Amino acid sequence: MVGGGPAGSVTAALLAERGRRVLLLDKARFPRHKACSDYVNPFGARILADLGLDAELAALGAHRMEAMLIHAPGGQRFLADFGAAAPGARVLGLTRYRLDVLLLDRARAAGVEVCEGAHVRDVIVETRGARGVVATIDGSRELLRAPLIIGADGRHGVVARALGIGCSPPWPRHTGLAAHYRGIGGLDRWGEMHVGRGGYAGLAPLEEGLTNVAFVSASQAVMARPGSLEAYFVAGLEGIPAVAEKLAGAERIGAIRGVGPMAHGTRRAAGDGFLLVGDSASFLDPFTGQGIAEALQGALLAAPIADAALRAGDLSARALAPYRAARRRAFRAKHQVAWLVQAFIATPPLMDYATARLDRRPESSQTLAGVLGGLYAAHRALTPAFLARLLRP
């Protein structure tokens, strides 16, 4: 297993619970902060509860929200009320500094051997496919062989790159910048998303009075900035008046973290001797807030298929093909919704128009909230009937 984030830790734990010997490698040493929205949508929160982690999440101070308030560029807004879409549904706000350690410790408790500070450099490929990795551990180069390599090392991970299967869509090409703030008021029952004309910002309340503040904009604009990354981040937030008002008097805690371009895909998420889970397999954009939930769901899909293949002694692409099929069934419609949302964000008049109608049409608003929260089947936001109700005057 390469990567100790949510996808890697949960996949590793599930395999270890099935009696598999699992070695998990990560170049980081935990705990560590991560460029992320620190946001787990209701479907992801439900998976964590099903894994028996509710008490631990509460002990870590995870902030529970029931909605996201979405602001369009022209000032229109609507409330994506997850609690109304499914009573009891909640969003979790928790730093990756705490969430990732919780999941990694769960993997250890299940019997996973965790090796931190292990920098995977390459994948060993033989005639039958992937058969191991080359890693630097404590300054020494080591060749580690395994019948199955699972890449969970993120959007720019070495596993997909070494296998030559990574690809990036031409659009959208966005970079996300995030930092934690203390002293932001007016956020409790919900977080907020603000779409501006030069990017969009997200605010998610976290543990101990912190708020994650993220700003997402075109990667080209970030690269062409005349000044520092900090100045660009601050100017981007100040360029959205409602966000600037929220941040007035707040204190930034720690560094600004960034990642981009964020959109990422692969030509296949499984093949001879390998599987990809989480962002390693695919990632579009954080606006819909499904990144961590998709990582957790991908782990649930991958573990039983990987276990069956290991049990049969057949790690061929054909034996692992059910994972690719399962991902298509689970994520294709969700990704189509995410593309649709990005099209609205990229067209401010359309975003204004749709937001105003969602605010006046509770049935449409509830449907979209349920889809964005992973509470309803994603295809419900893709039907001609839904789009007609949303867009009619």
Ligand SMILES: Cc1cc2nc3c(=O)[nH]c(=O)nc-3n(C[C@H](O)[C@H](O)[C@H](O)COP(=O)(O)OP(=O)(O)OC[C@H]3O[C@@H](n4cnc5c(N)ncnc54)[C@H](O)[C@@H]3O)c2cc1C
Given for the second form:
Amino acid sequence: MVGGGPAGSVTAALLAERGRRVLLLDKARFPRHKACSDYVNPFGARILADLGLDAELAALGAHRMEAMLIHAPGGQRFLADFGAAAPGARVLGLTRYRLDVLLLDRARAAGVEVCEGAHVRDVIVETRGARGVVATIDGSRELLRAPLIIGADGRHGVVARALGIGCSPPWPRHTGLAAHYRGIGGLDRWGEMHVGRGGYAGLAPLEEGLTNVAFVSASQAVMARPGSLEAYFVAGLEGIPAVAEKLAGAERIGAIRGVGPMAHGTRRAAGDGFLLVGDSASFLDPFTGQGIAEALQGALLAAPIADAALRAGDLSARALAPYRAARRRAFRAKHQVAWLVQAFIATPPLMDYATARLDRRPESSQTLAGVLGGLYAAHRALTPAFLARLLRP
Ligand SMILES: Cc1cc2nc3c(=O)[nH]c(=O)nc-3n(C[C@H](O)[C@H](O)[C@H](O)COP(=O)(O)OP(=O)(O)OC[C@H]3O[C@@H](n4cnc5c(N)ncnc54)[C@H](O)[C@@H]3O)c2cc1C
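Please give the corresponding structure for the form predicted together with the named molecule, as opposed to the form predicted on its own shown earlier.
Whole complex next, starting from this chain.
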């Protein structure tokens, strides 16, 4: 397993629980911070509950929210109320510093051998496909062989790159910057998304009174900035008046972490001797807040198929093809909704128009909240009837 984020830790744990020997390599040492808005959507929160982690999440102080308040550039807003879409549905706000180490410890407890500080540099490919990795561990180069290589190494990861199957989409090319703040009030029951004209900001309440503040904008604008990254981040947030108001008097804690361009794809998520889970397979943009949930769901899809292939001793692309099919069924419509949402964000008048209608049309806003939260089948937000109801004057 390459990578010990949510995708890698959970896939590894599920395989170990099925009796498989798993070695997980991560270049980081945990706990570690990660550029993220630290928000687990209701579907992801349900998976974490099903994994038996509710008590630990509560003990870590995970903030439970019912909704996301979405603001359009023109001041219109609507509440994506997950609790109304499915009673009891909650979003979790918890720093990745805490969440990821919880999941990694769970993998260890399941019997996974975890090797931190192990930087995978390349994949060993032989005639029958991926057969191992080359890693730097404690300064020395190691060749590690395994019947199955699982890439869970995030966007633009080394596994997809070494196998030559990365194919990032030309649009959107966004960079995400995120930091933690203390002293932001008025965010108990919900987090907030604010779409501005030069980017969008997200605010998510977390454990111990912290709030995650993120700003996402065009990667080109970030690269062409005249001053420091910090000045760019602050100016971006101040450029959205409602966000500037929330930040007045708040204090930033720690560094600003950034990633860009964020969108990443691959031509196939499985092939001879390998599988890709989580961001290493694909990631579009954090606006819909489904990255962690998708990493967890990908783990649930991958583990039984990888286990069956390992038991049969057949790690061919054909034996692993059910994983590709399962991902298509699970994610295709979700990704189409995410693309559609990006189109609205990129077109301020359309975003203003749709947000005003969502605010007035509880049935439409409930459907969209259910879809964005992973609580309803995503195709419900793609039907002509839904779009006509949403967009009629
Ligand atoms: C700015 C921003 C905000 C976001 N906000 C949200 C949000 O609020 N909610 C949400 O659900 N999603 C959000 N996401 C997306 C979310 O962060 C990802 O979808 C999620 O982290 C995917 O998990 P993963 O396990 O696939 O990958 P990651 O969490 O990226 O984990 C990959 C792991 O692989 C390790 N690794 C990488 N390369 C190597 C290597 N060569 N050798 C060894 N180890 C390696 C890394 O150290 C890391 O630990 C956001 C993303 C960004 C960029």
